[in-house]
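Consider the single chain below, provided in structure tokens and representing the form predicted alone.
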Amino acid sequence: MNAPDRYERFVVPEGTKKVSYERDTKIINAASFTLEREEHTIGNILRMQLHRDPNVLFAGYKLPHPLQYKIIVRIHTTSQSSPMQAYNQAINDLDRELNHLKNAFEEEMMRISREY
């Protein structure tokens, strides 16, 4: 078969960034960052955590080709922030919760273990 090997849809390459920020010439405070070897899952939470931003005008990402293991997550501010800065404060929020939710998951495991 003609499919690439399993492992390129989570090895980044060697020299290739994990992301990488484009500028959008036309339209002030607005960029692409493009997200390497990531798919729907990690697109989709984050377009969501960005749409939280009152400062977030427009978060939306595409998936260019179901061949390319890569996303394009799109953001356009408002003038009191930049896509820099909504891109960061997201990807932290999201860090912060996922640890209150592993560190809630392990809590109720253990008080389920002693249970029994």
The other form holds:
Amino acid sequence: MNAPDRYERFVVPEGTKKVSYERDTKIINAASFTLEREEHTIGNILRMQLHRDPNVLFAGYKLPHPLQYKIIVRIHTTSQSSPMQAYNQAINDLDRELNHLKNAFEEEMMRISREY
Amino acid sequence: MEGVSYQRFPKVKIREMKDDYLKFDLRETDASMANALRRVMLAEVPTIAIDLVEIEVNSSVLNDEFIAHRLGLIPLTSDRAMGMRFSRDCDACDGDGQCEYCSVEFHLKVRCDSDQTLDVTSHDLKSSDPSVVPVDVAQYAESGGYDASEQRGILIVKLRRGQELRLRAIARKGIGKDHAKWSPAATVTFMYEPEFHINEDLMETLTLEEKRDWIESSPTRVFDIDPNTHQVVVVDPEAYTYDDEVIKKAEAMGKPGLVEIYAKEDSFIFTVESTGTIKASQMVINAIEVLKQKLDAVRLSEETEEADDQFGELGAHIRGG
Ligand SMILES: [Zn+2]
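Having looked at the form predicted alone, could you now put up the form predicted together with its partner chain?
After this comes the whole thing, all chains and molecules, with the earlier chain placed first.
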């Protein structure tokens, strides 16, 4: 009767920001990003991509509670970079990787269909 | 720092491709990417499924909601799904989900007037859009080698004399996260590609009988003996289930280090099976597209970045910069 709608798990409610950013008050170049209505899929690829950046000293994500549909990504960088820069870089790199993957997959599909 | 990139360039090799089955290798990326693709295929690639049922007449033995549930589970051809709108954010119909941009209408009207039990199947569903119809199982039956004439669609309910079922159904775009009926995936799995290092010198200290004994210790047929050279060879690396049995066996035989097995951390073997709503290969392409959209949605907005720039200057000022 009072069950929440199923779509609450993945539709960002009106008036809520998809991504919010909070700088760490004690550590320079550290910040937390709150991603609304996201989970391990995005959290884990972002974390792993951030680990490829040598200016990233720490990158991790957490799903605070299974009924709170958000993840928190925490980034700490060297003074050569900033959490925001590293975050943007990670998304751009992943986006390009997926573009490459899509092309590679479609080329391979063409090759296979010619063989049959 | 512009121009710096830590991007990867993954490689793909398709091994087997059928409409509803795909096996491929994904190389030069990591487990997070492989797992993201798997998760998106299972829960976030959209398809179309019946979501609203208005029953006009139902004198069958099954109750209305039971039939509505069964209708929801019927796979519908969903090549259109990626281009459709979700009813909840469709402007054309104010979200009531009854317009051509976000829905497909179905009608079903069956009455039994004979003494023989009448099967009501997915074939009896009449669609308003010829591109969105129940998946034709008969089509797969032919390629599967059994008699297509025995395939009569998916059974919904059986009627006896005098019973009738009449309804209108609305199919909508959705994702598996909402309800499993919208998942295009029957199975999506990936495994790490294994790498075998047989210590040949140590292996040659074994008699043929011991070699056979060792090979037999593997629950799956991974190794075999070359009939000519009597050497142990890897015949099917992917049959290995990371069970460690051959390693334990080697230790038990007093030959530790006979074989070393590693999981290659950047190579994955994917198996994708579709329910028939979209082709397995299309599922992979759609998953890549959906994942790209998800990433795009979590980009920082300009206002957030600007707010931080100001904060940054202020921060630098306070810190004495
Ligand atoms: Zn609509």
